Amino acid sequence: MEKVNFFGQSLEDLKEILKKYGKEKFRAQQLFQWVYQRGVTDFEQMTDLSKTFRAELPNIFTFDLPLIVQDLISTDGTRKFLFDVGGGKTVEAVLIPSEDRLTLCVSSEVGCNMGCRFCFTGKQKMQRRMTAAEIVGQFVQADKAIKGDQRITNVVFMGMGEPLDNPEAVFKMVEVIHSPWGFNFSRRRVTVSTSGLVDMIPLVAKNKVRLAVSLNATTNEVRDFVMPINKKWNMDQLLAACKDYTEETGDKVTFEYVLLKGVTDSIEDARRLKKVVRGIPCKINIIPFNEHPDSGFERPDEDTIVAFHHELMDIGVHVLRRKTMGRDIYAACGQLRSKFEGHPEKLDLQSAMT
């Protein structure tokens, strides 16, 4: 049999290929601690492991992880990581660090197909869904390049690529890392976020983590200007998606919401969104948006975005500005892409619109 990557075998599937090598299951549940808890994937110390069933294990898995080939910190203690997925193809992915938390932002495909017009990714058309051993790796190499004590405690689904165009390998990621027997990682500290693919969003309940959409805009108009996918499924739909998830989970929706200077940042945007989401419990994130080359767009200044935020919270929106990461190395939201050439690994802040 062809050798299979470990990194992307759930534990059931796991399970699976030892009993075709008339293995016992509880086999699986060993190799997942070795792995993922231990950090040991040399056969020959997995001690509790016969010698002859050591002997075997190299002829059935590998341990492919992506390369890190840049690893870049910015001032705010953001770090973002470049890594080689074969074949002449990178995605980024982002350490996230708060006074709480430690967030791993993970990327899904390699580009994007959806087009969304701030998005720097965006302009990267998709070359290829990534696979679960992929996206498992970012997770693997980010857990091994941290020191101290410090511990990744959060994931996002907001890196490269739409989530829910790839929902199998992204769902089987959030197994994997899930496993008691592996990082016994909550499911509630994991976040997919989509641009709008309505018919997906059961899935997101199905698999009992939390959904973030990026609504970015308070009319079809807009919408359809900034994100193309509303051409598709319209904000309506869209909401009585995001109704529907909340009803069945009993979760709250995350509504995020690009502020785009002379485009979406207007008090009538403000009082508009407040009656989009209502009847929907959410919160909402407020993210002035991100600069990179060739946008089109602008971020708003400081005054409009205050106006922004205070006329929302004025009437009774859980709102939240979201403090903006990473901006000075292309990590901030919006900002990642592939490595090509000509792309710039820092932005001049002190020049750059704040």
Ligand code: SAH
Second form
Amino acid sequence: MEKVNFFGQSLEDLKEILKKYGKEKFRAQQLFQWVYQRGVTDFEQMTDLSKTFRAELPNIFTFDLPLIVQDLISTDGTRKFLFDVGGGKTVEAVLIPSEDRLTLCVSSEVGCNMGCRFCFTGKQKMQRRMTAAEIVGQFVQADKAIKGDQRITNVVFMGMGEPLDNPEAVFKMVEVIHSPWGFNFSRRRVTVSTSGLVDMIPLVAKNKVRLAVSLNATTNEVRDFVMPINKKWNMDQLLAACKDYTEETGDKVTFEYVLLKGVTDSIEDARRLKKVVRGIPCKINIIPFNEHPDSGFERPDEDTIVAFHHELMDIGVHVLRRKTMGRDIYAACGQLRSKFEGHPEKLDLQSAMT
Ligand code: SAH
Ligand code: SF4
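Let's see the other form, the form predicted together with the ligand, since the form predicted on its own is already up.
Everything in the complex follows now, all chains and molecules, and the chain you saw is the first one.
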């Protein structure tokens, strides 16, 4: 039988695999505990397993994790990891500390096919969807990197890629980290952010994780322009799916709204935004555009951002202006990745080994 990557298997998957090898089900729990709770992948150290079973394990599983090729810590505490995912390609994950949280932002795809005009990732076609093992791997590596000093409290799928274009691997990852024998990570502390793959939104409710939607415009005309996915599913369809999500789960949806100078940042936009989300239990995150070269867009000036925020004051829902974090380490939108792509000789292989 072909070897499988351990990190891509849920507890149930593991039981099935072990069954094929004539092993008891509880062995799956033991393995999960060793690997996720004690961080051990060397079979010889798994002392409560018989010697013969230990000897068989390397023929059944691999424990490959995406290698960290860069690990950068920003002056504001944001920490960015760049992972080698083979073929000279890299993806990134970012740890973002805040008062009572440590949020890990993970990637779900190498590149992205949604083609949002303002997004650096979107400029590159999707190379491939990431495997569940690679998504779990980002969590495991980040968790190892903080060495038990702290714990990751939240996971957001806001890195590279469109998570609902890769739902199988994304929700498998959630299942793996959720397992009580794994990290026992609450589903309610996982947020999936989508550009609006309307037919996939019911999966977010089904998997009991939180939904964030990149709205980024207040009219179909502008949204068609900045986010081409809007031509497939327009704002009415998207907002109806959001409403269904809130009714099904009793949870709020988070609307992300990127402020693009002269495109989405007017006071009329702010007023329309209030109307657009009316009747949908929600939170709103306004995100001043992070500039990157040749994007064709600019970040609005501070007065415009403040005026937009202010106009939303009376909306009656929580509005948060997302701080720009990790600017000094390019912790936004695939900027770091671009510096290394195609130049594997520049990758710091020393840190990849540790
Ligand atoms: N593909 C998913 C998740 C990844 S993008 C999605 O689109 O929702 C995560 C968030 O970053 C989205 O809300 C997106 O609108 C925003 N974003 C992308 N590029 C940006 C930039 N240059 N500046 C600010 N926000 C950006
Ligand atoms: Fe893809 Fe999200 Fe970027 Fe759009 S904003 S191109 S969906 S990663």
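Numbering follows the first chain given and starts at 1. For the two forms, the rigid core is made up of the largest set of C-alpha atoms that agree within 1.5 Å on superposition. Predicted model, so just to flag it, every value in this text is computed and none were measured.
J.: Core aligned, does the CA of D314 move at least 2 Å between these two forms?
T.: For D314, whose C-alpha is compared between these two forms after core superposition, the shift is 2 Å or more.
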